[in-house]
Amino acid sequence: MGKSPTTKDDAQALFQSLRSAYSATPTNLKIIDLYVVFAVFTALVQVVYMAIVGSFPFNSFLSGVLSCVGTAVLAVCLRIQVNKENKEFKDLPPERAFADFVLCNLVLHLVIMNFLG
């Protein structure tokens, strides 16, 4: 009988497939992806810090984490709108999508600053 592929081989094949597919992604989408990863990483650092040190000013912790998560969600929305392969937003110019992103970020951070007190 032939040897069946192991889980390690399957994982390597999956990562190779993802890497080759992602290499065809345009640079502007890769930059947005990097921004999303940074925002999520910053939220995780804040959660770890809160777990270690404590959450005395809980409003500050909540504002910081919600700011990071909200910014990441808005960046994902920007990525969806700017992606040329997405047929749903083909009539939307990238400048309009970026303006929506900036305006929504402004509103998000005004709300967060108001929540801080």
Second form
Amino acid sequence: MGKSPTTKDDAQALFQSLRSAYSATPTNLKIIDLYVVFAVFTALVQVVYMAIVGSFPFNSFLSGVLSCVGTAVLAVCLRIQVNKENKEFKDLPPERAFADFVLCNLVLHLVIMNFLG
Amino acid sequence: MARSLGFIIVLLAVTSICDAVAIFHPISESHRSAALELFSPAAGSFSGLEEAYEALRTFEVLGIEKPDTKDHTCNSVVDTLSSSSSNLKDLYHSLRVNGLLKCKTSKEALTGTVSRLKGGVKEATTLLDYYYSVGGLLLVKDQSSEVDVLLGNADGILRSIKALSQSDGRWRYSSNNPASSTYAAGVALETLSGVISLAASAIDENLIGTLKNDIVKLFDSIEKYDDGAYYFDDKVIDASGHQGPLSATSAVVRGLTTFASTSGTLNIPEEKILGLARFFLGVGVPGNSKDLYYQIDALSCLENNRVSVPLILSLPATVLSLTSNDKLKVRVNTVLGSIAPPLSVKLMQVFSSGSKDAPVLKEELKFDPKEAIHTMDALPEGVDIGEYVFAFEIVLSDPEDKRKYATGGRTKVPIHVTGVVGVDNAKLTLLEGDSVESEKKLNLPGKNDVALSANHLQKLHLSFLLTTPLGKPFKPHQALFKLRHETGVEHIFVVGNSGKQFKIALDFLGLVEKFFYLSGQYDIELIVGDAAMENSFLQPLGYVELDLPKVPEKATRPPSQAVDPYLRYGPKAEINHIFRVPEKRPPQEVSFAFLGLVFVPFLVFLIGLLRLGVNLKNFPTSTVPATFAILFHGGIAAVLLLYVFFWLKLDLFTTLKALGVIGIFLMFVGHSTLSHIASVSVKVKSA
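Alternate state requested, the form predicted together with the partner chain (shown: the form predicted alone):
Full complex below, order starting with the chain above.
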């Protein structure tokens, strides 16, 4: 039983520690992370589709991908601002950050809809 | 300096001859047929009483049968006269038509009309009010002797009309409208003469004298064309829409002649009256009915007026042929084509083209009473083929007639004389150096078939003589010598002349390059032509076989011959349009599959949310914040719905407008909701 730790064991141990650390994060941040993952996956699906069928019409592809990426970016910004451990944004109430997130998303989606064609 | 001065004098002299050289014809059948065409009433009746009058008057002057609309027109005349709502203008026009058609009108209608017209005269303020009422009364006077139409205050009326006149002879339409026009002057003169003939008592002679002076002043503003036509032009478009020289001049002629018939002769130079007649005749046959009416009406006024009656000198033919011994024929008529008083026509001078001086001939033409034509049996001596200007003079037999008729002094008419030009001594010579190789006599203008052969060291000469019927030298408009190669390349040379002798010398040595070094058979053609030449010809003369040296490297190519002209306009090759190939789209199944795939991350997101234990515990429970919260979420949903509509059918501008509205609402609601939540969370933290 006293085998030397293999890389596989190391990877597993690392993975476990990451999981336990992650589960300590507050729920609202987890929600935001899930949203980011959703947005990125949607973008990936669109890229794969474009890779298969070609880039016509290119503007629609761009607008679809950029909407996903843009909303992911805004969500990341929201996460940064809402995170209580982040000293830089201590004085910013999270509701204000959320309001900014909503406003920026609405503007982003207006532009996306215009470009969608 | 002296040369330029001399040039100017010559120019002035030439223009002084050039002016007033034109020919005018009195009214003819073409006017009658045009009247029938232009005035044919649409749908069997005329569109209005004014149009009906114009048509009927034109037919009457030209002697055409009136169309069969008498009943319908008479009905409208009687209706207008008896109706109490007709204004002065309607009454005037219906009385005019009545004068021509002689409809059955009752005495009561006429009496009623007269009283309304007299009332119109009393209350009149504008020129047209006076015109219609006075004109109407004058017409009633002609149509019925039972009704009393005389005007009591004739002097006063004359003065009030005269008050509208201007110092330059024009008239204004009303005292508060400063615009004046010549047309108004004509209308005013007609009205004034009407007042004079309707006056119950004698008019002040001084007043008539000043009115005559006004007319003379008006004639100072007359304008002139180069061909001797005089006219009045109105540059102002007045309220009735009349404009242009035809209507203005016609109105003045009408006013002038009616005034002269009531007040005696006026001091207008006969040259101007003749010029006015020339103006109307120079119009030819007008294209619309109003212009035709103005022309015919004015000419009928000029036909027998008391100032002076214009006599028109016209020629049925201005091109005379020497070969067929055409005689010079001249007609003298009044403007409407009626017979003139006894007179004789003399040919005073014959100017040949360009010359400013000519001997005075004074040859009298013979008068044929049956045809009413003045003829000259033989043309004057020395009249050869070409262009001439004949100057005629009309001499009235009765010296009393001189005051009554306007003959216009010397009338200049352009005449063309044509004849056969003699072509003699024509020969084609081939020269080597200075010695004659071969000489071929040509038979012009008949057929010829010359066959020559030459090389580039030789010369080709062509010569012939041209003489007019009177034996003088003649220079035609075109004297051209053409060589055409068998491939179609053509070369044209102008044949020069000295006196009667026409010569051209082609030195092939110098022409080798011009001929593009093309050897071969060249067809020869001679073209001689002129407007006055009755036997102009284009004759192929034969051919010359030309031997030119070889083409060097750098020589210019001959121009490519034109394609058959019929091919140029024939059908062309069909054009196949290449349309933009539409992009390749993926098959529908693939697209739908990926549509499904796109929703998968969304489902994963929802499932993840549930697993994370998402809840609505923090949703405000008390009423007001709750409503705001609901409205906040509703607002966001509304914006997203708006975006969907934007994508589907709206345009950016409506979307932005709607977005602005929803956005402002959302801001209020969101602010209140979020601040409520923030305050709640602060309370929880501090608690």
